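Below you'll find only one chain, the form predicted on its own, shown as C-alpha cells.
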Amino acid sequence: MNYEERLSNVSVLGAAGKMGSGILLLTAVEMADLSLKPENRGKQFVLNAIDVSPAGLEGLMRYLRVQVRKLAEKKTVFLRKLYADREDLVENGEIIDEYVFDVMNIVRPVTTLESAFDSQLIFEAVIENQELKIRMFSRIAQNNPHQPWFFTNTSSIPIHLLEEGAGIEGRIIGFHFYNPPAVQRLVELITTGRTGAELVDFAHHYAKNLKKVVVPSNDVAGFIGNGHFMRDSLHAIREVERLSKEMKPVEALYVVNKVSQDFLVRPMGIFQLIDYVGVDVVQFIMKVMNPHIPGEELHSDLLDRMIGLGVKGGQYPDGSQKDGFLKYEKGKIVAVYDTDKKDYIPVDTFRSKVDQYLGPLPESFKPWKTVNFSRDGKDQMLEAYFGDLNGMDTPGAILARRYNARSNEIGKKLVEDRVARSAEDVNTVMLTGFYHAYGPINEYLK
C-alpha cells in the first residue's frame, strides 16, 4: 500500500480536541490536496472525524471551514494549478471557495468508533488515558480487516505498553504533535523495538509533507519535551518552596517566574507556561510518567493543592488564558494565586519589592523576541548578554545560573539515560517546541 492508498481513508480520535482538531485540519488539507491531483480524480477519499460530542464535532466543523478558508487565501498560485482544468474557476475566491467544498467533502464527522473500522490510518489524541487508548485501539485492530496504523499523539504514556496492551505490535508509533499542531513545526517521533521500517518511513514522508521538524525519541515515559519540562517545572517549583523561607510565597513565585522568563530570556515565564499548559494537566502527565522513572519523585504537592483548590488554568475555547498560578488580564499578569488565603493577590502591590530584590538586567539584555526572530547576530547577543550576568552577583542573576544549570543538567541526563540520542535532538525540542532562544545544554551561564 503506498502513501495515497493509505491516506486513503484515515480516521482521528477524539478529534473535537484541541489537539486532534489541528490533527484532523492538516490531514484534511493533506488528503484534499492528494485527491486533487489529476491520477487521483475519481478515487475516494474519507476523513472520520470521531469524538464523543456531536457539539464538539459541531463546533470543529465551524473551525475547519474557517481555517481552511485562511490556508486558502494563501496558497492560491498553488490551488490555480490545482484546478487548471476547471475552466468555470476563474477568480480566487472562486477556487478558494471550491477549494474549501472539496477539503470538508472529505471529512465525515461521527460518534461511532466504528467508523474507524475500513480505516488504512488512525491518529489519536484523546486524553492521557492508557487503558482508554488501549481499549479504542483493541476495538478498532479486532474488527478492521486493512491491518491499520495507529499514530498515537501521547506525549508521555510509553508506546510499547499501549503496543503490548492492544496487540498491535509493529504497527503503532508515537507522533507527538506539539500545540497547537497546525502551527507547532516539531514532532516527536517515537518507535519501539518492533516498529515497522514502512511505518516509520511514512511517518517521515507525512511529517515533510506537512513541513514538520521531526525529532526522534527514543520510547521513555514523557520523551524528550516533557521529560525536560516536567523536570524544569519541578526545579521552578522547588526553588519557591525555598525562596517562601525569606519572603511571602506569593512573592517567591512571581521571583521565579520573573527569572525564568527574563533572565533566561524565555518566551514565557514557568509558572504561565504551566498555566498555559494546564496545572491539571501537568500533574498529571507526571503521574504518568512517575512509575517509569526509577531513582526520581515526578511528584509536587503544590499542584496537588492547587488541583484540589480547583485553579486549573488552561485555555479558553478561543485560546485565551484561563487563570492558574497567575491571573491574567488581556494577556498580562495582574496577580499571583496565594493558596493559604485562597485569594489572587495582585502584583502591584509586591513588584517594585521583588524587582529591588532581583537586582537589574544586565544591560544587554535584550527581550526574548529580539532574540529570538533576529535573522543575524543572535548568538552574539546572548554571549554578550550572559557574558554580563556571569560577571554579576545579585539574587537575580545567581538565581538564573542555578535555573540554567539545572536545566543543562537535564538535558544532559536525557541523553544519558538514552532518551535522546544527542545533545542537538534535546536543543532542537526545546528550540522548536518551546520556541526558546537556546537550547538547555548550553555553555551559557559558567
Given for the second form:
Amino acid sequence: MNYEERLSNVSVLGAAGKMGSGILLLTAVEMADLSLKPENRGKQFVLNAIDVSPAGLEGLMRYLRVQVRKLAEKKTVFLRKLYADREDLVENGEIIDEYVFDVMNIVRPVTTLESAFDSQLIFEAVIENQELKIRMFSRIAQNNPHQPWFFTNTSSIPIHLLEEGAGIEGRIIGFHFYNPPAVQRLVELITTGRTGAELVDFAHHYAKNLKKVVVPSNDVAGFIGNGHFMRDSLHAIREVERLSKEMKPVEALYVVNKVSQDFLVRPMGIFQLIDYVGVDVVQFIMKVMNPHIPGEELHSDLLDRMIGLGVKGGQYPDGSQKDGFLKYEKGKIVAVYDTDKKDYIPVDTFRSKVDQYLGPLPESFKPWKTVNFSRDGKDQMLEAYFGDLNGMDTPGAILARRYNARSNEIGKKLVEDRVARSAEDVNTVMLTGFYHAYGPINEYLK
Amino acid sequence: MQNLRRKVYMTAGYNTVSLGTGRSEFNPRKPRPGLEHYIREAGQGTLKQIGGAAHVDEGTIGNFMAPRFNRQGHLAGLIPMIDEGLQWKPCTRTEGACASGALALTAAIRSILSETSDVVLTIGVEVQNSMKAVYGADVLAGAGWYQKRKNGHAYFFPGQFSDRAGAYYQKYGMERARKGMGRWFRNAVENARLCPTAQEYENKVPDLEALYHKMKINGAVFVDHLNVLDCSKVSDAASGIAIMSEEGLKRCGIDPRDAVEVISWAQVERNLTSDPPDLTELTTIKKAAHRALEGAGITINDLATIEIHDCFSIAAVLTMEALGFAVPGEGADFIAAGHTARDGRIPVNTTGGLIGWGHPTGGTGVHQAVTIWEQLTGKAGAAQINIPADKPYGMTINMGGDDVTVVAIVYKRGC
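Structure of the form predicted together with the partner chain, given the form predicted on its own:
To see the whole picture, the full complex is given below, headed by that same chain.
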C-alpha cells in the first residue's frame, strides 16, 4: 500500500479535542492536497472525525472552515497551480472557496466508532486513559479487515503497553504532536521494539509533508518532552517549598516563576506553563508516568491540593489563559494563589519586596522574545547575558543557576536513560516544542 | 510649445493620513474609518482653504475599485456629502485604474479650459484595507485584461512587474538592478519619515538598504523577481485639491503664488488587451512624459522635482529611463548613485511616493499633484526641498495598470 492509498481512508479518534482538531486539520489538508493531484482525480478520500460529543463536532467543523481558509490564503500561489485546469475558477477568492470546500468535503463528522472499521490509518487523540485507548484499538482491530496502522498522540503512556493490550503488535507508533498541532513544529516519534519499518517510513513521510521536525524518542513513559517538563515542574515546586521557609508561599511561587522566565530567558515562567497546560493535566501526566519510572517519585502534594480546591488552569477556547497558580488579566500575571487562604493575593502587594530580594537582572538582559527571534547573534546574546549572571551573587542569580543546573541534569539523564538518543535531540524538543531559546544541555551557566 | 487657451491653477491641496501597515494606529482587527470619512476629510480640508463650498462650481472624484473594496459605486454622489454647499452641483467620478486620480485632475482641467467651471474640487480616494491582500489582488487585477487573469499570478500586478524586473535583470544584470532598487526603497522611506501623513512616517529601521538586501525573493509564496519591499503599500487615503481659472483664484481670494499653474499635460492610452511592446520599457509613460514636456516647451533639465508612479521599484527604474535621465539599462545605476535622492540631481517622490507615502490606488494621482503643489509653493514642511530659480518646474506621472493609462502634468509656481 503506497502513501496515497494509506491516506485514502483515515479516522481521527477524539477529533473534537484540542489535539484532535489540530491533527484533523493537518490531515484533512494533506489528504485534500493528495486528492487534487491529477493522478488521484476520481479516487475517494475519506477522513472520519470521530468524537463522542456532537457539540464538539459542530465546533470542530467551524474551526476547520476558518483554519483551512487561513491556510489556503497563505498558499494561494500553489493553489492556483493546483486548479490551473479549472476554467471556472479565475480569482484567488474563487480558488480559495473551492479549496475550503474540497478539504471540508473529505471530512465526515461522526459519533460512532464503527466508521473507523474501514480506515487504513487511525489517529488517536483521546484523553490519557490507557484502558480507554486499549478498548478502542481492540474494537477497531477486531472489526477492521484492513490491518490498519495506529498513530497515538499519547504524551505519557508507554506505547508498547497499548500495543500489547490491544493486540496490534507492530502496527502502532507514538506520533506525539505539541499543542497546538497546527502551529507547533515538533513531533516526537516513538517506536516499540516491534514497530514495522514500513510504518516508520510512512510516519516520516507524513511528518515531512506536514513540515514537522521529528525527534525520535524511546518508549519510556513521558518520552522526552514530558520527561523534562514534569521533572522541571517538580524542581520548581520543591524550590517553592524550600523558599517558603523564609518567605510567604505566594512570594516563593512568584520568585520561582520569575526566575524561570526572566532570569533564564524562557518564553514563560514554569508556573504559567503549568497553568497553560492545565494543573489537572500535569497532575494526570505525572500519575500516568510515575509507575513506569522506578526510583523516582513523580508526584506533588501541591498539585493535588490545587486540584482539590478546584483550581485547574488550562485555556479558554480562544486560547487565552485560565487562572491556575497565577491569575491573569489581559495575559499579565496579577495575583498568586494562596492555598491556605483559598484566594488570589495581588502581586502588587509584594512585588517590590520580592524583586528587591531577587536583585536586578544583569544589564545585558534581553527578554526571551528579543533573544529567540534575533536573526543572528542569539548565541552571543545568551553568552554575554549568562556570562554576566555567572558573575553575580544575588539570590536571583543563585536560584537561576540552581534551576539551570537541575534542567541540565534532567536533560542529561534523559540521554543516560536512553529515552533520548542524544543531547541534541533533548535540546531540539525543548527548542521546538517548548520554544526555549536554548536547550537544557548547555554550557551557559556554571 | 502648446499654449492652453486659458490659465489653469491648482491650489489648496490636502492629504489625509495614508493608513495601512506601518502606521501605529493601524490594526487590521479593529474597525477603521470608511470611504465616506476619507472623502469628507480630504474635501473639507481643501474647502477650508478656498473659502468654502459656495465658491465651488463642480466636483470630480477619482477612484478605482470602491464597488469591490467597499461595495460602493456611484461615488460622484458622495461629493455633495462633503458639504451642503455642494448639493445640486455637477459631479463626475473618473476611473482609469491607478490613474483614476489623475483622470479626475484632467477632467477638472478640461472643465476649466472649456469654461464650464472656474473652481473645481477634485478628490482622489481608495480604501483598500477592507480585505486581505490575497483578495485585494483579485480586485486590483481588474486593472489588467480580465481574459489574462486565469493564467496570471495570484498576486497579479506584482506578477506583471516581476516579469518586467526579470526581463530587466536578464538584459542588464540582476545585481546592478537590485542595487538601484534597494536605494530606491531607502529613498522612499527616508522621504516618508519627513511627512507626517506618510505610511512609513514612523519607520525607524537604521539601515534600510541592508534590510532590503537581506529579504530574499521567494516565488513560492510571492513573486519570482521582487520582494515585498519592492512594492507599494496597501493604503486607505484620500487627497483633495482645487483646480481653478484665474477668475477662480480671484473668487477664492487666493494669491497665485500660493498656487501652481498647469503648464502642460498629456494623457496617453495603450490597448489593454495587448502585451507591452517591450518589458524593459514603459512606452506609454515615455510618450506621455515627452508630450507633456514638449507641450511645456521645457526639457527634463528644467524640472526641480518629479512625482513618479513607483508602484514597484522596477517601475521607478524604468520611468527614470523613459524620462531620459538615464539611457536604457542605466536607470538603476542612476538611482544607486543617489541622483534621485532629495539632495540629488533630481529629487523624486519627496514625501515617499507610492512605496513610502502609500498607494491608495485611485487617489494617488491627486496625492502626487498635492505634493508638487506643496514643494513648488514652499508648503512641504520638513519635507521641503530647494526649488532652484533656474529650475522652476515640477511634474507628475500617474500610471494606470501595466503602463496602460498614463497622465503626465507639468507645473510651475503661479505668479
